[in-house]
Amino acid sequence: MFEEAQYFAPVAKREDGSVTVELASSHPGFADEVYRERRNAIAALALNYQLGDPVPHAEYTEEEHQVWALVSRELAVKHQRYAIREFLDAGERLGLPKDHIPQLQEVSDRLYPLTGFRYIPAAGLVPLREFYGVLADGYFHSTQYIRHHSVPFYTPEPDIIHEVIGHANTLASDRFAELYRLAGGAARRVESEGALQFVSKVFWFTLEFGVMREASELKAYGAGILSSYGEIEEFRGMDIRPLDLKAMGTTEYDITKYQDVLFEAMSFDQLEDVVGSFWATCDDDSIARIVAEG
Ligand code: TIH
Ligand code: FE2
């Protein structure tokens, strides 16, 4: 689940209690009545959710399970080639199913004993402060629907494949889980909207789209690269820049396309030293200084 409004389809709840997800006419599922029904039903589950409840069970069609199976198969091969070791090891510990979509409650049940993170359902866009803030408490807001079967290799709209294959595998690592918690603490600590945006962009260019040098090869650790078997084939050819807080916190990006500017950590240690320390201590003043001075 993630940031700005435009790529999350708006969710409307009617007087009679019915829930409608308003897919744009450009959405691959726009003309697919069955898919639209699925989206509405799944959004309704999240709208009625309250923290502390078990995550409601979502029924998926056979076609939806097949999308998961296809993407899992494609990504498994690409992860071996392109993902950092920490991610591969964490994924093995988590042990997600490959042939069917897991329930979010099952993801939580596997993840919680490993790193203390739990999944909670989100119908659509969650306000930035809320989305990041609860990371500090070990909660991860997740969509529950799956991308349309006609475009399995990439979606601009975060779906359960992105949330679980990208983020949950990462959150199964102690080192990553700590970085997510620190990002959450930072989002709670800063006061201005501008500082929150800065924190969020650093998250975007690291935990969503970060790349890292590993044994002289460029690998990916960002969940957004690791959940797309289209984009993961392209990241090495992008404009790769050195890890830099000011640059990450102020660079614009377009969520609807493959990311053409990426920031490279020289090692996991560097990621923790630069980004982890930043999130652990930043406030409005320190962010203003970074923006002013670099
Ligand atoms: N583009 C990712 C995918 O296809 O799995 C999903 C997203 C990640 C971040 C924003 S959207
Ligand atoms: Fe994400």
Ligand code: TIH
Second form
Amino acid sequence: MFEEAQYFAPVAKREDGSVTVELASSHPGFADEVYRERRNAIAALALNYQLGDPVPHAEYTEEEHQVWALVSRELAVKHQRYAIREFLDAGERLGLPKDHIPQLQEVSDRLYPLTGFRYIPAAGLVPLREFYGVLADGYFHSTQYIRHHSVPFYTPEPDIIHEVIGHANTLASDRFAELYRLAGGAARRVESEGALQFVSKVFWFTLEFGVMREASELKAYGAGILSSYGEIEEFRGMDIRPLDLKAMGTTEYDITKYQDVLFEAMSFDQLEDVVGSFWATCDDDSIARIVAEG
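Shown: the form predicted together with ligand TIH; wanted: the form predicted on its own:
Next comes a single chain, given without company.
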């Protein structure tokens, strides 16, 4: 759940080279000048990054490391109850630190030997085609900032907790990593903005907010659910619908609220067969045919 227009705070680079992250007045860190200056500095690191360079080191305060430790500890308990086994096993393989915020380079160094994925820093919003396209090459764009320490279980925008606890644990799975790559290939293959939006929505309702039946229980595998302290407790009460490409690719969603419509895969095999096969082969024409189906 992220606030409207704050899904990513706008980032401005001035003529003098300075960088400003434009937080909304409702943002928990809006009145904290120290936090805002650090957000600006972290955004500047990403803006100056060149692909192939080591990810620049971001400085974090002790309060922020404590936020990571607290949220990591609480989410780990919830994951044991609500996450699918593939996610849990991948998290054990990755072995993220629990007592401090990992640097993105550290995440890459742990992840690359497992599935070939690496993290690259993002200052804020990344254009849709670029964000998804580089997945085909084994790169994942990630923010480096963390939520304001005053509200450790809430963020109005995706932060490093979402990007790493949600996505890096998932990317440590060979099966999930292949799905991410296929989504990236699909984003590069399609030409129209409509087809790209369709691919993006399928990603949203699966790898961000997907649920799956496992041993007769409804479990979560989407990074958006598994990184949200509140949403992970609520997803079983939502409108759960069967996995359906047309429905996922055409359903509108509101990022400012918990996702009230979710699509259930009956197994990981079904997710790969339906969604993986779609991403592996889709183009503008095939997507148009899906949308036109009665």
